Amino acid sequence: MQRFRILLLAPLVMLATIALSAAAQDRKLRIGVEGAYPPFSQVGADGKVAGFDIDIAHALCAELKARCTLVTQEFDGMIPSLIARKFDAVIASMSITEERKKAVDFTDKYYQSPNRMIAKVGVFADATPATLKGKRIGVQRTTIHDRFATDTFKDGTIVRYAKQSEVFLDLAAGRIDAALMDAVPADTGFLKKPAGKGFGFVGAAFNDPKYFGHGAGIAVRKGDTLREELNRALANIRGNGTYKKIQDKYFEFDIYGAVVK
């Protein structure tokens, strides 16, 4: 009787183990994207959005074994859009700081790169307040540096952008002095493309943890187990050598601890 039982009960485990496989595979997930921010995310000429964040986002969803929808959108809207659930996670580059993190949760860092000040070269000795008072800069609305250069260059001013790209257009064409941002976009997306001949960075680094905070995290909403998920994906691709791989297509330096020279 018992050994019935057991061949009785085999066939409905297998089927149970089926059934949560398949349940694994249908998992279905949307990503928020920007789409506007090389080489982390930008959409090329065949209408597809690539980038380091991009195929971290593709290293992360193969991990979880979900299919996952890419949704581009302004950097400015991301948060709403999440908490509004048009999409589950954001993968946009977006820096993990206290004043994000009363709105949405965030994941451990995958990458952290230096913030700096670029402008024709020879033109200011250094980016401080002082040198740059009554100078217009330009900065990406809604970030990082919007908020460091509004609350420092009190005595400049600042001049948003909906996207980065938009900054590198006005610097290069002169309407605006300067542009803060962060160092590996301002390298390779402008600075080493024919727009940036005769500009560089301008001064230290700035790395106040209150603004920059402490590196690039995926955002989830407020309580979602989502993040626990994403963590132990990203353990796994930094462990496995996924991460380096994807790295190496863009970056010729570390990039989960960047330094830019």
The other form holds:
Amino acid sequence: MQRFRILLLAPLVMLATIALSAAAQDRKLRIGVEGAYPPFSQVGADGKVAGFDIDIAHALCAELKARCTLVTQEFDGMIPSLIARKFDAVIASMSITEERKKAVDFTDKYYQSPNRMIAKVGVFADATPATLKGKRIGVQRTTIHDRFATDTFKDGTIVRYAKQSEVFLDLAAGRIDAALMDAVPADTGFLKKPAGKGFGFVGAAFNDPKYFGHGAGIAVRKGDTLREELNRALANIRGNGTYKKIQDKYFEFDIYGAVVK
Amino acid sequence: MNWDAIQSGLPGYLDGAWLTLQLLGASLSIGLIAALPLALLRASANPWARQPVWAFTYVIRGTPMLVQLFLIYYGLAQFSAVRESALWPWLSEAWFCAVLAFGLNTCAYTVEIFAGCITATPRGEIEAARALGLSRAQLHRRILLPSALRRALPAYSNEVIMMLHGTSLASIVTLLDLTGAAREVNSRFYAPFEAFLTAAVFYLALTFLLVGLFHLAERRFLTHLRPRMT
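Having gone through the form predicted alone, I am curious about the other one (the form predicted in complex with its partner chain); can you provide its structure?
Below: every chain and molecule of the assembly, starting with the one above.
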């Protein structure tokens, strides 16, 4: 009987040890990323996500001494998944807007870049609603570009895609006449690639803060104290040169304060 | 529950339901018309007639419809030869690509359903027809096809309902069908439960309608197979 009791105890002791060692380890964080928005986030040749967003995520995790798991998720499911606790923070070039603030909290911005229309060179003189009347304009669904285009180009047809890469495919195929997007992924993800030959920026940049917000921030659930921690971590990597090192890897200009012109 | 999201999305859902029905109707028509001759070939004793149809249904049934849709919509557009061909005005339309993928799919499944029913025709019916001196064409038109198609009805009703649900893939290639409408509402209100539940209710209503129609058809055409009420 005595021996039997010891046998019973053994698994309990084991469980307790596992629980204790887990608690002693670093905290765990799950971060939602996109993986289809180069150069901020893309799936590399090795099948792993890489890019500016990803490097920032790793740097912040190191700063927080957290063990991070990156979870890839299509952009239109980011906020619902965050709320449903599929992950704890979203680092996916998400612009801080009043509309999104109703559903989630944001950290300070971690970068801000201009928004431009792209199309075949020489087809459109500018990117005004009058010029694009009756044309098909591609956007990524749920993005600030989707909101802005839906309200601004009322006489055009807004065609919505799940991924930015699909917008590029259909623009190159001629299924859409123009596409509204962030200037940086437009440039590095399309215009500088063979598929983007003959395409270019059209018209001036759009910067209405009502739609385009105040730069890209990290989304966390409402009231989550993770927000303050991330803000401190952001300030730290801005101060200690980590941010500059990461941004120099991807951009020839200052992506943090890129003033919209 | 966010009733505002559902209410303001309602016109979108109605448009979406209409597009879903259009996609379903178009792909089922194509599938059904093509499936009839193909099923006869598939049930033929001649391997030269049978094997190619077998290969077609094997490939289509052996790959997911989503993969086929991606191949047709994004895959074909990759080649400039396709983009410059006379087919491009059609293939550049998301609507056409979806109907093509769905039509091929339902065609393959319908061929197998029909062919199965044709081969399962009781020998006696065919012998009786021969004994009456019916020609091959008469045999097919008067005995084989009516008998087989009637027996195919329950299995075919299943196929139609599966296709209704399959059309939800259209939302992936920018079409605003019922599921597309739900994604729109979700992206505007961040209310996935309300958005997709409403779409589910719409699908349920459409399925109810289809089941009802097939029930009527079965009463009309399969009276001889109904359990006897004594």
